[in-house]
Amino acid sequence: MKRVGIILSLVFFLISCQSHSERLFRKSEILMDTIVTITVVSDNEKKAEVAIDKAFRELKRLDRLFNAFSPQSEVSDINRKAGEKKVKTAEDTVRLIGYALKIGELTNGAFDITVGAVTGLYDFHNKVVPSMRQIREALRYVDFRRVVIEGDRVYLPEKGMRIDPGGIAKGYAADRAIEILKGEGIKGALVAVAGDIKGYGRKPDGSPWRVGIRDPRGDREDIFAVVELRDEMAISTSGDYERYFIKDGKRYHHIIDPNTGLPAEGLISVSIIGKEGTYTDSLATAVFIMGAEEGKKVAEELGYGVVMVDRKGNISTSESIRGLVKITKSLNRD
């Protein structure tokens, strides 16, 4: 996949004009091989243009430590000396990396980074299907306990290991364009990095931030519930549908469950709501990978709810999250 630098919007502009002070400023580019929004409220607009160009100008640095199609990033730098050397990092990598171990660990795997040696064998453009004798060889090399962290030095121990940062990085981000948002004294915002999304504060009218989730078998413009994000929250939604094909009658989707190799199979949709996004993000992957009913129990432990969708369209909601959460249409096919 080609990495796309172009900028969707460079006009800065007024979304919302209100009669208080405080109003709703948005951004938006294609970054990360996605589109990323950021939506500011303000009194001011040079001060929110600021901030948010400062917010944009952070995760771009991070894709470019981040991003496992570059071959300048970091990530890439890890991949390609697997087996021979430590690689030297920024602290936003040692920090990405080891998040990813932590919570592989709790998970028991389910999130795996290294994950990334299988899912390099998929071409979701080409419709190209690995055979499992590829897949089964490509196994030997994924395994999260065998990252070693040095320092500020990441190493690979086996020629063949490959990171894919891909299920952890755009909730990191988020959380980064947040934290750079609050140090420029914005008083409330919504990052949007694709279906990982983070918020704080509330809108000029002080309601709360209100996110969508797709339905994960309708038009991009479906959805199926609101989630209201209240104080500091963060939602991260893992479907299906997001990239995938059909082959031969069966869908071959990017989720990949590093115990097997192929796509997770059971939950077509879960969205993870808590505090963090680098959680929400790989909690996502891991709560798909790991099914409903294990996957919910982690999740909640770790103090996040979640919002699931099966394949004969049952939605399951976490008891905590149920007053934030509004189920707009059903999705059973019975």
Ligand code: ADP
The other form holds:
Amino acid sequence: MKRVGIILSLVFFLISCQSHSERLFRKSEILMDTIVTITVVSDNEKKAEVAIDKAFRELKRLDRLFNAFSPQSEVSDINRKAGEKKVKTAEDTVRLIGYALKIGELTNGAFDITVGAVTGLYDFHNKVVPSMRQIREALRYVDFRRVVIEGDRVYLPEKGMRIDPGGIAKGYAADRAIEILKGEGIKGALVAVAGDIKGYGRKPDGSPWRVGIRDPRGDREDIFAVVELRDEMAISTSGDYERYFIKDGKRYHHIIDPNTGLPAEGLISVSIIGKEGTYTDSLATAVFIMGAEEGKKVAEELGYGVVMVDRKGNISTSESIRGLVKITKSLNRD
Ligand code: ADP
Ligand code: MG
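For comparison with the form predicted on its own, kindly provide the form predicted in complex with adenosine-5'-diphosphate (ADP).
First the chain shown before, then all remaining chains and molecules of the complex.
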């Protein structure tokens, strides 16, 4: 009798472990100047909803701190007070800028959060290209090594210096949203802040999350690769097709080489895959600027894998992530 009882409880345990009742719950909102989608695995709708809403609240809080287009944000306050005074900031702002400075060092200045003095000169909406003189002038204010962090205070030592968190804030936000979902007891989730995506756990059917990488010269839905995110993993893609315009036959896009003040040339799409969204986001931007050889080397040394596409359509993938990446289409156009 006792044995039967044990067997029965074992059977019950196995059944309750099966994910029949687990489903996906998903919600999208416009945030951080883009679409954010949160997907969670749960067997309880209410629990899923509470967790998703809490994650969105966190993202809104971060957006209020980091949004350089909003005069009320802490980043705008730091920029406004450049050359005047130190600004007391929230812990997340100090952390974000701290990470950015570290990535700046690791990428030899390819990632430079003070590139704002130059990025602010381009107007992608009205197709405005700054003059070489304007660019040269603005480059004087670009140097992440001059940013001062003292405890919870941040200071830009010269008027005209500007922080632009656009190359790292979305990945950082994805990391924080995932932390919130875990804290709410969610076993699996995928957070997509536009092209900065982080997941953990698995889908209800036990399969890993899959993320497509966009064909840099195709339509929005065209992809050339599918990446599996196993365990806890993030992927970020930087491309010259996200924000750009063509003027006099030349493509002007939003990833700026801090050495020249001009859009970086060579690669047209860079995806970085690895543990932290803060790193995948900023490294995607940096590798795009560093170029295939140096970029790949730096990312791999930090434990991150790369999928990159050059202007001829050649795709190159890091050895370490080949098992996760399936190329679904060739991009060579000749
Ligand atoms: P997206 O914003 O499309 O996700 P990225 O993550 O590549 O693309 O970030 C591009 C943004 O990063 C730019 O819009 C700008 O705000 C910022 N940025 C551009 N060049 C640099 C750079 N050299 N270093 C740091 N940030 C940069
Ligand atoms: Mg980026």
